[in-house]
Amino acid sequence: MNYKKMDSNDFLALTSIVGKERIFIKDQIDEKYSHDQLGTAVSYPEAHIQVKDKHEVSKIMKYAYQENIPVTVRGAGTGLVGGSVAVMGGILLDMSLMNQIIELDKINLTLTVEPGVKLFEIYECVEKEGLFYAPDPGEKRASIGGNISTNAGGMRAIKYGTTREWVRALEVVTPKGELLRFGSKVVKNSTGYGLKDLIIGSEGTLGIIVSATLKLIPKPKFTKSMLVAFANREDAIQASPRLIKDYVLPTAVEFFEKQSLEYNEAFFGTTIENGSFNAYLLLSYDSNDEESLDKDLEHVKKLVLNQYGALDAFIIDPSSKRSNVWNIRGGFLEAIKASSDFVDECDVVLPRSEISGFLSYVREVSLKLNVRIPYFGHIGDGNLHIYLCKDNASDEVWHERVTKGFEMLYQKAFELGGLVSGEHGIGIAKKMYMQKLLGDEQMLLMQGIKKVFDPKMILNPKKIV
């Protein structure tokens, strides 16, 4: 596409609709405007625009379109494909000051809020009044529009599914500057194509949310969690399923090795009490009954130790030091960048019975390529996190081995059922992989989805399809 390159006359217009304390042009835009949270991508905008309002959005899109400026829309700038990287220049279309909570219904049980709000400040302002959402994404400071355009996923998607099955209803800008509304405060819907589930976790390409409204449930009244230690990384992985299949369904499960702790141990000091296991899963129970609670995790303690090879298993107690072991969890991305100069990463999901058999070929990749790869993951969703690093190699050395290593990890997930993404999206960094998976047939009729809701292709280019 030919787009339009801005000048002053675009400027002008764009500052008669917010104003010139909200927009910031050429040397005035702030360089993490320019990347991600991960930087594999790395582009400036024509112009940086801070919006606080749905109108603002929809006259800034009329200008655009009218005018032939691509426009790339950011929430919170967490993103780790280059979703929200203004690759073709024009219009960055900020949306962290749309950040009001508008209505919090305690009959229909939704929360209206506008995409700016961020995960903890919605957990915030539900659990207090005794609801809950449940998609519980590892980065609590991303933005829910964020998370709604890559139907992001965490660690209690194994019970509580994913972001797209937490939203009722989304106000919508379209790419000519219209404003639509998709879906509805109600429990049911068969009214037509679902247009609402076209524009969760399509990355911003197709609409701007510009209000969402979430469907909350009442909170469950105890949360216990366990640390079951393993003597090595396969009895850990076949232990997932059969907690899944043999007893109460999890809310949480989690994996990770000796190493990821290390890392954590080095970047933030901390670490967790019987840290000295080769590989752990990490579970999380709830409940309205404690008593039943307590109940289900001594059984869940016998199994592991009895029948599933565990080593030892330890109940956390809240109030206990243990209980930071899922803040430890949290960190773990942060202290695998801080021991490398550069990572870059893959986040595939595969059949929870192919985890293992993966695992073993990351780690062929890794002594083949000479390069250090990480990794953890929900493995109770078959959600992987591995991380190639860089360390000091070369610009071109590194450029070679990911280039390399992702070309392999990929098609090896390809092999086994998976898919290129779990729940950080596709962006412009995995494009090329999606392509090859899903085909020719596939991608012509994502373009033709594309097409019609945004037909001169201004809205996010080069992402996705």
Second form
Protein chains: 2
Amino acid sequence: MNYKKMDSNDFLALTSIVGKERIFIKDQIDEKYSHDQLGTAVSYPEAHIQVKDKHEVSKIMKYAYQENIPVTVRGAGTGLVGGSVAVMGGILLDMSLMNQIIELDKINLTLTVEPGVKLFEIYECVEKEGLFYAPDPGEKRASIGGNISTNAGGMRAIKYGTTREWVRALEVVTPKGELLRFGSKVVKNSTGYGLKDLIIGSEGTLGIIVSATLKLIPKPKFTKSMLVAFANREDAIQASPRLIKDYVLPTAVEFFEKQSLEYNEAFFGTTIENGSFNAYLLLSYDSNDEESLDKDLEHVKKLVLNQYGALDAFIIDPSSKRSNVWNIRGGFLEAIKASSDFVDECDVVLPRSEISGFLSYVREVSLKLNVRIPYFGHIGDGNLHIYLCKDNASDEVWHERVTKGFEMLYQKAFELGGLVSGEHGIGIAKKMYMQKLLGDEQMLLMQGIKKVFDPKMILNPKKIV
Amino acid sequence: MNYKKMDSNDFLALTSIVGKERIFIKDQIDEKYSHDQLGTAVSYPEAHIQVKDKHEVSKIMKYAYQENIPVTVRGAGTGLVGGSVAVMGGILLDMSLMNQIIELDKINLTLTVEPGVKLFEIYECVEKEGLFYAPDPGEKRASIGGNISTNAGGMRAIKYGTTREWVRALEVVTPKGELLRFGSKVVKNSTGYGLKDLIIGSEGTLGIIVSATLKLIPKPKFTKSMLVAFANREDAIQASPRLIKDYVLPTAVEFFEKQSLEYNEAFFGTTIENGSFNAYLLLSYDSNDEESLDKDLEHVKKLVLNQYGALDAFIIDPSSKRSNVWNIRGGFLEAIKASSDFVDECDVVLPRSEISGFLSYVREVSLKLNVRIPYFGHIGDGNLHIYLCKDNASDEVWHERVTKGFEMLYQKAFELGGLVSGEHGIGIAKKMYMQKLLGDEQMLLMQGIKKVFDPKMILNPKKIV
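Show the form predicted in complex with another copy of the chain, please, because up to now only the form predicted on its own has appeared in this conversation.
Full complex below, order starting with the chain above.
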């Protein structure tokens, strides 16, 4: 694609849409707008524009479409695969000021928000009303627009599904600048092709989300957690699918090993009680009835100790230690990132039955390539987060190792029925692996769909397709 | 589109794929393959072919694509919008012999089936293992392929969502005859565009589902129901959103009025206990803990009697009366159909808050057009089933009334934020209303997507787009 190089006429035209205060060019562009949280892809836009409402978005897209200027959408910038990096220059459309909560509808149980609203703001808004938005991605400062664009999963996907299941409707500006509405406040929809579901997970390549209507439910009144300790990884992993099948659905089953706790201690100086075991499952359950929840936890405790080979099980007091363990779990990515100059990530997702074999292979790869590869995961839903660490390697050696490492890991994952990304998306960083997994026919379908929405290929170019 | 009229060479070629026993032409084609359950659209295919496996499907599609022969897919024929009727002739691809259960995976909690497996067979297969496939469309003899193709909803959508949320992976034969796999056994997926979700609800226009991998969960151990009686429709309808928000999520909230019971009595000769009230909500709750479930029901009983203006509330003994009430609820469509020569249906879905106003309007339309319009609905999820009855009208008068009636009802629904179809789909019968609701831009997107999958437009022509 031959995009237009932006010039002073373009900057003038765009300034006439948003005013002087919200457009930044050349030296005015802050370094942070050249990359996302992981920073693998680095590229500056030609113009960084903060939009305030959907009409501005529509006008900018009409102009960009007419002039053939690429546009990349950015929310809170917490992505990990370069999805929000303006790799072809052009306009970086910054949605962070579109951060208004539009409507909490207590009869239809929906929350309508602008895309720049952050995940933690959604929780705050609905939970004080006794309502619940269940998706629980690790990064609470992410924007809801970004969550929808990657179909973010998080810890409660076992019981409550991913972001996709919690989006009732989307307002979207197309690459041509049209404002369309997909879905409604309704619970069911069999009205034509699932365009809403096509936008979800499309990483800002098909249209720009300018509002989202989310599904809510009554908030479960009680949530309790249990930390289960095992002698080794194998035992912990084998217990996980049984925990899900044998009794009652947990909201979360997280897995980590001693190693992750050590990284955490080194970086944050904190650790958990009962932190001396080799492997752990961290479970969470919820209910409207405390007595019944306590019975469930007691039952689960017996199961893990008597049948699943756990060494110990600690019911976590929600007032203190729970938040401690969960906070420490939430800090693993930070701790691992802090342990090395540079890390790159593999967000692979596998059938639960294949986790154990895959993690053995991860150790093999680590030894073979001489790369440190810490990991942890949402083991209940088969989604692992695996980090290749650069450590003291030269850039050249690192590049070689990380390329080979990803190649080996994804190849193994595909053999085991896994997919490239469980929740972080494809962006630019994981494109080649997705192409390998899905094959030419599926890539052609995706490219065809992209062209239907975006004939000039101006929206988030080079991503996914 | 100019399709090829099938000739003896085509029949020979197709016979060489499936053998003589499973292809029917001309007079050999049974009348029932010219329509679906509602029978609004009637058209014979040129060849009715029963396929036995995905390789046959692939070979037939390669042939049909090359020869430009239209292909319409049919499951159990329980559709209501003409989606499985071969309106352009050509091949009717009958999937009912592809009815094998391929794998029950107890570790990953998935069931993989061929598309002709019927809904009740899925329940039987998984429930004896203590597992649960939650979608609960009224017609249990429908095929799972059809359920997926219309994103069937059913009674438990409030708590468990629609069919979409229960499909982990699909194997699909494209119009060109390629076999593709969308999704996997995994719980989360952010790997490129949601092609699986695009196939779901596409009513056999984008590809042919040849296997489906469904999500399962542990079966809730206890389910109980409550029949709540109200003095009038208004009170019942207003209680519904409060029941959903104020306490704990019901699995189902069904609504009916005395009238529906009367149709049922006239047709089946059966009625419910406590059947003398004007309006009812039929509620269902589930739990793993019987004590806690009983507490919930007692709590709900107090709410409906003390706060929501119910006249009475009957907890339904699962061993006898429950099934009676639910059976009678399940028979409403049959009873209404039996009350008239011919009925046509509106499967509109609305925000819960708008049901009451909409039903008042239904009565207005009924009076104005002099058409009997019985209805009932999955009120908890805003999905109403509304039947226009021909009764003694002449064909001409009926056509005029039904056209005007649908026009008025859909127009009102759109004004209230509703959609054309909650669960039955668009097919051929509801196309014009969908076009009106969605507008040209969305229709162009859908047509564009259709052409990406099916450049010759041979698969289920004239449906949806």
